[in-house]
Every structure is written in C-alpha cells, then in structure tokens.
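Next up is one chain by itself, shown in structure tokens, the form predicted alone.
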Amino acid sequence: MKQAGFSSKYLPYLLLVPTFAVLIIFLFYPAFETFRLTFYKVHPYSGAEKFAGLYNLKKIFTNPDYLSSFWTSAIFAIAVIGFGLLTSLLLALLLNQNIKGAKIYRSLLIWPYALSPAIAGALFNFLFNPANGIIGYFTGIRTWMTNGSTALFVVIIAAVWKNLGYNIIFYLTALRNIPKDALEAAELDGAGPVRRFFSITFAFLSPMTFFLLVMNTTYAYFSAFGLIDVLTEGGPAESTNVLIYQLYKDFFVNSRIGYAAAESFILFMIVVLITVMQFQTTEKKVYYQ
C-alpha cells in the first residue's frame, strides 16, 4: 500500500503559516507587549513610555487595594476549586446510577456550562438581587449583594455553578471507564461502598481529578471576570475584588498601563507557580492504569 504524503517538502510548512499567524499575532506578541510594558510607565493620553525598571513591581506590593484583591483571590480560588470538585463529584457518581431520567438530568446539570458568565451573573443577579431578588423574597434576607461577606459566598457559588457542567462531563466519563471486575473483586471480599469508592473508584479518577485540577485552579483566577463584572462589580466595599478584576480597573478604567502590564505578569506568574506546585506534589498521588 502507498503511503500518502506531501508533493512538495515546503507545503506542510505553508499549512502551517496561518496558524502561526494566528497565534503571533493574538498570543505570543500580546505576551511579549505586556511583559515589555512591565518594566515601563506609560502616558494614559499621549501613550508615551518611559523606562521605569522594577518600579510597577514594587508599587504593587505595597498597594493595599492589591494585596487586598489577592488574598480575595485565594479565598475565592480555593473555594470554588474545592468546592466545585466535590459538588461534581457527588453529582457525577449519582448521574452514574442506572436511575429513571438519568439522561435528563445530565442534560440539566451540564447546559450551565454553556451558558457565558456574563449570562450567568446576570441569572444570580435576579436571584440575589436586594430590591427584587427570588432569594430574598423567599428567605427574608436583603443583604446577599450589599454585605461582603454574603457577596463572596454568592460569587463562589455562581463560579462553582457555572462551571459544574465542565467538571461532571469529564468525570462521568472517568466513571465510565472504570472497570466493573475490580469493583466486583473488591465486593467479593468484603469491601462495602465507601471501601470501594476509595480503594479503587477514585483511584482510577485521580488522573481525571488531577486535570480538573489545575483546569479550576485556572478557570478561578482566570475566568470569573464576567461573572464578578456583571453580579458585584468587585464590591461592596472592594469585599470580591480578585485579581483579575483589579487588573481590569486599573488597565481600563484608571489607564494604568505599565501598572496593570505588571499585574497582568504577576498573575501569570502566581498561576504558573500553584501549577508547578500541584504537578510537584498532587501528581505523586495520582494512579495512571
């Protein structure tokens, strides 16, 4: 049989010219511009830089809206991380059951995701909303958007909902992937349910658990902006300002340029760091079949 190949040894390369394109222009270059602005002050009218070293870095950390914004970050990241991967899990294992409707209610609990968090925010705005929102007309409580804390735990919530859909497709099909005569063995011997979930179901899902790790830990610090835009606005009282949120106003609404380039850069960097940090330490507990 005749292997199929390229007329020309050129035209695998041409191929690949606008994909290349695509991705220096709208990825690498961007990248390049924000980690050069760094180190630059830059005019918010005229545009004009000036070289200002490790200045943008320092100012940073001695900012207390920043630092503030980070610790938020945090709370937030691990919330929704934790969170969201045991609601998906438990939600996963119960779609997983020969149950009527299961269908159905996969259907239901895996359309958030599709949804854009621009929508999503403004879904939990009508719920949570102090003048008319069902929540409070239901509970009694006004306060779920104008008090911090409460506006935090909302914000979680709507991130981990959001998201939900992404993390039990994924692990559904873990689920289904795993084989039937280990569990079977484990039963024979005298393993009962939570034995068995522990011994072996998540055994075989720590590597589906350890890629939705690091998907939420990027998906919190890098992908709440819609959400936090539409529903809080980073309040009240700065209380769900997270970082991305913080480089938002300070790039578009304070024309901070050089400031926010240096955020831009840190957050990069802080999520690199945890990354690095999960596959140096989570990794090791992770079972590949």
Given for the second form:
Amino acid sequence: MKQAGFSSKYLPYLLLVPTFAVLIIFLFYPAFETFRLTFYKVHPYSGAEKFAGLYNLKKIFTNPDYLSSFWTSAIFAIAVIGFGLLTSLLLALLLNQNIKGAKIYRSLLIWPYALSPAIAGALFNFLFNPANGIIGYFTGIRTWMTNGSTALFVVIIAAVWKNLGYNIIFYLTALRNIPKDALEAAELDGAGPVRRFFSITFAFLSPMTFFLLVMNTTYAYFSAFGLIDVLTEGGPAESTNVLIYQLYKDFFVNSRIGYAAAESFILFMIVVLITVMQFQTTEKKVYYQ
Amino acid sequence: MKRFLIVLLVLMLGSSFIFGAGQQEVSLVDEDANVTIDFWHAMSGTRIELIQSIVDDFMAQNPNITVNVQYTGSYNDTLNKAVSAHKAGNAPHVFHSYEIGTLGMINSGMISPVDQLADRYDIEIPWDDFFVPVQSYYKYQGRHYSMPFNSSTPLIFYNKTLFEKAGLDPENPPKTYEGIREAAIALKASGIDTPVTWNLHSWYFEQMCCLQDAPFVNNDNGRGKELPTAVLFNGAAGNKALDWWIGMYDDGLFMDVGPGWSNHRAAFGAGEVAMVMSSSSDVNLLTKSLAEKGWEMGTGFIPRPEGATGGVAIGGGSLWMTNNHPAEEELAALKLVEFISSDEPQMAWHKGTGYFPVRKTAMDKLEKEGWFIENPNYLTAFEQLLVSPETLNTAGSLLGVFPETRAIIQSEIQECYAGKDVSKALDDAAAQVNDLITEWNELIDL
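Can I have the other form now, the form predicted together with its partner chain, not the form predicted alone?
Shown next: the complete complex, the earlier chain at its head.
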C-alpha cells in the first residue's frame, strides 16, 4: 500500500509543534523542575534555593509517618485494584445479558464515574460521618471514620465505587467484542458456563484486564487525593495517609517544597516501577486477538 | 536602627536644600486616580455576600476605586495562592490569612506592614481604638503588621432545653474541667449517650494551655527578639488539659467527630450532644440551628482547671498587604483595610457571624443599640476576652511551622483516643515539632 506523504519535509514537525509546546510547558518542564528541586532546600515563601544534595531524601526516609504511608498506599492500591476489577467484571457480565432495561442499569452504573471526587467524598460522608451518618444511624456504629482500620475500609470502598463506571465501560466493550462463534463452538463441545467463562471469555478479556490494571494502579496512587481530603484528611492518626496525601500536605500545608519534590519523585518512580513490572510479567499471559 | 534612619533622613533633607534639586522624599500620590485592586478572602458560604456588601459600601464611598473581591478557598488555600501569585508578580493587594500564619508572613518578604504604609501615605489609623488583645496579636516587636479583621475565641455552646431536662441549671453553664465532667455525667444519665463533643482541632488545646497561663513555645511565646526554637506545650498545663479531654472520651462522655467544622455542629443541631466547644463565630449559625427544633441555646466561657489564672488568645484572621505595587494602588488598598476595620462594617460583620468587632467604638455603638440585651450570646466571647489578663501568653503564640504543628498535635490526639498515653503523645509531638522548627529557622534565612 502506498503511504500518503507530506509535501514538505518540515511540515510534520511543524504540525507537532503545538502538541510539544503544551507537553513541554505543562508536563516536561514542571517534571524536570520537580526532579531538580528534590536536591534543593527551598525557602517557603520567596522560593530561594540552596543545593542540599540528598538531604530531602534522607529526611523523608527517616520520617516514620512517610514510611508508614508507603504501606498504607500499598494496601490501598491492592484493595482498590483487586476489589474494583472484580466487582466491575461481575457487574459487566450481568449487564451483558439480555435483560429488560439493560440500558437504564448501564447508565446508572456508569454514573459514579461522572462525579468529581469531592462530591463522591461528600456522599460517603453523608453515609459514614460520626455525627449524623446514615449508616452509623442504622448500624449503631458511629466510629466508621474515626477508627483507623474502618476509616481505611470506607476510603477504599469509596474509591472503588467512584471508579466502577470507568471499569465497567471498558469491560462491557470487551465483552461485546468476544466472537460469538467461539462461545458457541465451546458450548457444542460440551463446555459448561464456568469452563466457557474461564477458557474463552476470560482469555478474550485479558488485554482489557491488563489495560485496566495499569489504569487502576495510576488511579489508586494518584487520584485518591480528593476522596481522602474530604473524608478523613489522612487521619485518624495517619491511618489513611497515602503517599499522594502526604505529598499534598508537605507542599500545600507545610510549604516544604524540597520534601514535596522528593516525595513526588519517589511516587513517580514507584508507579513507573509497578507499570514496568506489570508489562514484564502480566503482559506475557495476555492474549491479543 | 531607628535613630540611624532619622539621621539619614535629616541628612537627605539637608542635602536637598543644599543642592536645591527639590526632589521630594514622599512621593506625591494622586488620591483620585482611578485604580483597581484585588482582595482575596477565605470566608465561605453566606459570608461571601457579607464581605461583598461591605466592599460595595467602600466602593460607593470611593468611586475611583474598584475592588475585585474573590473568595479563594480556605485560609491555607488563600495563603498558598497569594504566595504563588507573589512569586509570579501578580499578588493580590490585600489578602486574608489566619492568625497562625503571622510569623510566616512577617518573615516572608512579600508583605508591607500596615503601619508602615499608613505612615508613608499619611493615613491615620486609630490603633488605640483596637481592643488590646486584638492589636497585640498582630503586633510584632512594636510594629502593626496586618489589619485585624475577624477575631474570635472558642466558646462552650450548650442546649438549655436539654440541660433543663437533665436537671441542670440552664442559666449557669459549667466553667471548670470538673464542672463540665459532672454536667456530662448528668446529661448522660438523662439519656444522651455521648453528651459532649468538639471537632478535632489543636486550637482548643492551645487555648487550654493559655488558660493555665502557660506559653506554647519558647522565646517569649514566639514574640521575643529571636525566633522560637522549641515548643513548650508538653509541660504540665498541656498534660492537664489533654488528660481531662481524653478522660472524658475514655469514659464515654465525649463523642469523637473527627476533624473539620461540620460534624460537631450537626451533632449539636440534631440534639445528639448537648454541649460543644466551637468558635464564637458560630453563634449565629448554632442559634439558628437549635431554634429550628424549638430549643434554646446558651454560651459560656471555655473551661479551665480549678484555680487557673490565664486567659484566652484571639483566633481568626487579619488582612495583609503585599508589597511591590504602584503607590496609587497601595493607597487604595490601605483605605480598603482601614474601612473594613471601621465601625459600620465591623458591626454588620459581627451581627452576621459572631466574630466580635475589633474596635471599641463599634462595640460601644452595638451596646447603645441594645444589641447585646436582645442577643446575650454574642457578648460571651467578648466578656471572656475582657477578663483575660494581658500577658505574652494571651497575646497568642507565634510559630513559623504552626499549621504543621496543629496537624501533628491532632494526629497525636487521635492516637490518644486509640489508647496512647497522653504524656507520651505530647512528648512525641513536641519532638517532631522541634525538628521542624530547627529546619524552618534555617530555611527562612535562605
């Protein structure tokens, strides 16, 4: 096939300029600045700088609160990804059936994704807050958000719920694309519904699951801020203080720009590492059509 | 330094005579020039309109000045935005910040002290008319740095109807730790499961130390010649206050409603609790929410241990003026902050919120109107302040890392709820904060 070419050698580069301008100004430059500030002490107001070597990294890694937020983040991420993917796959399978009003259910299930994290947080606050939460009223337990372990649980549920719509849309699309003949052939060969699900449906879903795994990892590590800020402010006693929240506090509340830079550098490295690991291990098991 | 400046001024004046160059020291400002200034504040909800209407009055009196008023989020958000805007060279002329940001702002290099500008533009600000605790909070080493605007103290709010039901005297709220405890036990017996609450906020703890006349930080409570280098809140006073607080929680008398300002208000409004501690700026709000249920609300001084001789320090916020603006705009901004602190705006602000007026004349006018006879709860905060002795402690403690200190104290209090020993929690908090102070004192010199 003949490839359509550009009349001038420079035109393609010219067309790329707007994209790169935006990327450089809003992504690469700030990212580079953050990386650079990791090695500086910074005045909280004027922004005056002084080179400090590994000072910031040393400081944050000797802070027990920061170290414990590593664990909190890991537990939070694993729970949000595992629980989130499982629930949304189940719901997508249910939605994929020929049932009356499927369209209505679909819209309703996708709805939470359209809410901003702050609104989602406010909704869960109505349910669980210790003063007049609805769940507290019906269960007689007021301490959902003031007890460390249940608070983490509430935040996880909220984060899963918030992202459910996103996962369902992608799973539903993938389910629609599974060739019917493969399923029919298996049925004729005498495979039961369970066998059919694991050997055929799940295999066809694997690229999508892999994609969602990567997306949900970034979601769990980067996007939980709004929910946590509205629901618990990282408390009680740091029990919901995930890395991104600690980063927010160090930059916006404590004005410690050097720490915040070091923390965002670390957070970035963690997510890169996890994603690379996922590509290395999981992708080999993924079957692309 | 001052003497040196005077000598310098005299020399310069002298030299201008000699050379006859006639260049004047005080730049002439065109007072009637049309200017537009920005004013960022941190008051949400119905207070946005209240501030707008105050500023509208100001613009009506000064037709050449246009003020862009913007609500820019919480105190902390507003402060961050102002700091970033200043770095970018477009800081708002006036912004609103919380009291605990004071030492940071003084050392920030981005503000001009209000009294300095007042001298430069020859605007008279009647500092003596400001209540002493108000002016002394925002005065640092003899200099008035920011313009007091919204001042408050914590108060005890109690539900008179529920008090009566529990056999307590609704006109005589408890004033001591023991008194609150006994009232709570009586209320619990009358069927209220956890009768007392307040939101998780270090401000109450700070005031409880202050009421025992104990400094919060060293170097004259942060007001000395040197910056503070260590905190003192883990002393006897801090321990006594937190022991009492956690003891009430352990005995099921106190409901933990977490941080933020909405949960304890909601619990109080719903009758889930009969006594809360909150800011005096909540008088208006809480009176209304209890009236909806047909209940009557009372207010009282925040409790102290038997025999403690301290007083309260003010909380709230003040208006800061940023530097590096053209003279015409600086003058307009100065007029604006002076106007906001004057009688009419302060009276409207007081009635709409519960923050008390910062000036004596405004207070006198309110008294003459008979406002306090009809609304005695609006007077409580003020009386509490007037009976407070004038000391370095009641002037309020200054600390550069105050916002972070509060977060640390609050986190440790939550650990106490979960069973941690009070004195260990306070020592741990103090150790963390002391590290931060050392670091901050170094950073601020960069």
